[in-house]
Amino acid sequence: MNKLHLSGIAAAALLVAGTAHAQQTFISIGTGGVTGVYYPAGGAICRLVNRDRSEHGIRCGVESTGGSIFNINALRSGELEFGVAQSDWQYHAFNGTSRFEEDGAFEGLRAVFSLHPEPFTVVARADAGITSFEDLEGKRVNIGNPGSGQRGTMEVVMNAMGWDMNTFSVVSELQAGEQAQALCDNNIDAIVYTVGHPSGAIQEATTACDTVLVNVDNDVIRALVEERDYYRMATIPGGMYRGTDEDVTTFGVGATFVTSADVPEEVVFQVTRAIFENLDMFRSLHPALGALDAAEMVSDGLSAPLHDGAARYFTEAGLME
């Protein structure tokens, strides 16, 4: 009798657990290398979403990936529900241009909100004789791994400058987490990295060996910014990193949070709500997020249409009409 009674309780418990499990929605956010800003930014989003998972049933996980282009392709194939991507690659993916020309426009790409600014950052060994962007010619340069936003943006810049792979004495394709050590081991002279600041990867490089941040400012760069709405001139404050006391002038993009039209409206609504209703906490979770402004997050650098779930939240919150 007792055995049957316990079995009944166990069965009921399993039924309840099964029902709860069935109501849970699992989402994954594609980010970037663990020493960049995308990974902790994605972790901060998941942290806020997971705080209220008992209410909305959404469990959020973060994945370290190859970066912007990888994340967008994974959204397209349905492997990820959300991703962080540079504003320029959001534009190219939605319009089927540049690296996305072969696969065609990703018409199902949807914007959720924008994140931090991302200056195009060049860090060179102090003994490499690199004082301007043009000085990269003939040097050993890490241009980033295929699939990363930094690699894609560097290819755009190289094309504009009339450069190709033969412009450099050595071209490496290291991921973001590997480039600081390669620089300080004297295997390369410089790295290019499109990243929010302060960045753990840049901090690592500038702390472990003598380096300088290099200005990326000439007529070619200014023309690129003038021609493309998703680029803007940017400043990296002097004194942020060891070895560079003066402000550095460069150009940049913005990090954006994107999804697919296939992700349900309610899921995107709840994720958006978790961030904007806890924006002060979100800003405190990483230094690069500290200056986020709600009004700018609704529009800056968003080339794809807003997802219906995000638009619904912004309308209800009075952030857009």
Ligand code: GLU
Given for the second form:
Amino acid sequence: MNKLHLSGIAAAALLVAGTAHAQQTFISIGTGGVTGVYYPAGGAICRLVNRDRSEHGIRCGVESTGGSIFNINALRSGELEFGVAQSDWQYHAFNGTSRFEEDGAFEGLRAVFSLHPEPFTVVARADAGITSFEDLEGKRVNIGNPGSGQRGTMEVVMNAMGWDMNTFSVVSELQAGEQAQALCDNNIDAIVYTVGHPSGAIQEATTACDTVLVNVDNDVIRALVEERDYYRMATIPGGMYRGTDEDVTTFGVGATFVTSADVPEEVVFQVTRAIFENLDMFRSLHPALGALDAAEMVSDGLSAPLHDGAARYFTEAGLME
Ligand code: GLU
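Form predicted in complex with the named molecule, following the form predicted alone:
Next comes the full complex, and the chain you just saw is listed first.
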């Protein structure tokens, strides 16, 4: 990867000469479906990075992808420089467990910072007779596309519940961005999505037809949360979406921003700096980012080592010892 870091004066001189953009570093961020939160969050990151492009020469772009597991695999192959990933899949990728057992530990995975909470969200058609998670038995359920975080997490939950593909009358593997319409077209009874709130996809599913968000709270779920550091109980506030006035209790993970040890320190430093120096603006760019807190962002849900560039920024900014 080409990297050119210019001092302010040198950059100004080059700008006059019209060659400041001759050498640039391109970075791509892997996100998720366009109606999720990863995609707009990635867009917000790029917007802040690109504002200072004349100083650091980094050009940031966003890609809509299949989600967490796809993004981590793309970091590993060098296809992407950054990605957003659920905290449970960051953990498993770095440790070579669960879905990552076959490929082995991704030792070059690096954490940059954490983002918003992501409750495991189940939305059902109001006419499907589903009032709790257990009611999904025998129903038509979208369990998510392979490569998405929710698909991986749903498989872990199904395993713990003693469920398999035959538990449901129909299993679909639609992409996150397609599931709201499939629900409202009555092709399925329920969808699962591990996503920040509010999100476009859940807004679509709750306004385009009559639906309800259901609790995902039973002894099996409580035991999973108890056993694993990367899960916690979570609440989706009542009144956030049409049709669901009461708080919804479920479990959740956190969204995290990750990269590879192969990405140069200066690039990760500049990306981290762009977000933390403009945190108020970053929070205002999507409602699901509104409650982000700098102290939590440097540690929450990060199980891979911090990238050296992020660690350097956090130390310089006094956010880390
Ligand atoms: N958590 C989902 C995943 O890992 C993506 C959510 C989003 O796009 O906001 O695939």
